[in-house]
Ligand code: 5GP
Amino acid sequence: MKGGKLIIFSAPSGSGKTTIVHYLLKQAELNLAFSVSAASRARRGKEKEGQHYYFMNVSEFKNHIKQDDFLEWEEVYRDNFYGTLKSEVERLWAEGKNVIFDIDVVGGLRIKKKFPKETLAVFVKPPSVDELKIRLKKRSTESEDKINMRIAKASVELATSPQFDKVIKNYDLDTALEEAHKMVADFVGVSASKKED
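For the sequence I just pasted, show me its structure by itself in the form predicted on its own.
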């Protein structure tokens, strides 16, 4: 596999990494394309195949694992798999793009290990675990149990931040967006001044 740059954003749920990634994708000069992950679960709500995830059942996912089709994969919860297909990254590289990932900590570090020179791994840090809990509750998308599960996972994930190339403290979103833009622009070798909101 050979191509452009890989930019990874990892963080606990509710840290704001998805907001940052969506913002960066709008900055044309960065030449970014989003890597769509594969997931072994059914579609939810308005999710679209190939846009939000590549949906497959557990046996299909396991078959792809056997065939070594993934750049990285993880069983997040029992029979709940997520992963990055090699073919997805190759497709985006073939289009001449730099690939950006919104991915969990374990997956992000696995990609960094496989492509150390081509990868910028960024960890997005929330102000605090308490603030994270407030943000997750405000979403109103998950049960109290699921939120507590995510909070427990967040404490473990926060401990991995020193393994990343850069850490963004998302205390103020505008500052975090500016910081992320500058980091990525420097990494892909373009001027950070041509910013679009």
Given for the second form:
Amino acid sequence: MKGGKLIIFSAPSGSGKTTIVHYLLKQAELNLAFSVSAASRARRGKEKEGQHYYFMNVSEFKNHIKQDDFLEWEEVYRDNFYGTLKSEVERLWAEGKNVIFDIDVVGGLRIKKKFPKETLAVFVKPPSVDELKIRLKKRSTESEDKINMRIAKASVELATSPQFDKVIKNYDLDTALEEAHKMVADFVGVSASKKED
Ligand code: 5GP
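Can you return the structure of this protein in the form predicted together with the ligand rather than the form predicted on its own?
The complete assembly is shown below, putting the previous chain first.
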């Protein structure tokens, strides 16, 4: 596999990384395309097939594992498998794009290890675990049980931040967006000229 750059944003669920990734995708000069992951969890709210995830059941997912179709995959939560299909990255590289990922810390570090020179791995740090809980409750897309599962995982994930190339503290969203924009522009070798909301 060969092509453009890989930009990874990893963080505990609720840290704001998805907002940052969406903002970066709007900055045309960065030439980014989103890597749509495969996932075995249930679809939430307005999520669309092929846009947010390629949704599949656990047995379909396991079939892809057997076929060696994944660049990385992870059972992020019990029975919730997520993975990056090799075909997805190949497709976006063939379009001449830099690929941006919104994936968990383990998957992010795996891709960095496979493509050390091509990858910028960024960890988004939330203000605190308590604040994460508040944000997840506000989002109200998951049950109390699922929120607790995500919070329990957050502390483990926070400990991996030193392994990333860069850490962004998402205490103030505008500052975090600007910081992320500059960081990615530097890495892909363009100037962070445009700013859209
Ligand atoms: P959510 O269910 O909130 O969409 O995602 C749960 C977690 O799975 C998030 O941390 C998200 O970044 C991660 N995730 C999404 N896609 C992938 C993937 O392809 N690989 C890995 N390892 N994690 C992923």
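Under this definition, the rigid core comprises the largest set of C-alpha atoms superposing within 1.5 Å between the forms. It should be emphasised that the depicted structure is a prediction, and the values quoted were computed from it without experimental measurement. Residue numbers count along the first chain shown, from 1.
The Cα position of E90 differs by less than 2 Å between these two forms after fitting on the rigid core. Relative to the superposed rigid core, the position of the CA of K117 differs between these two forms by less than 2 Å. Once the core is aligned between these two forms, the alpha carbon position of R78 differs by 3.2 Å; this is the C-alpha shift at that site.
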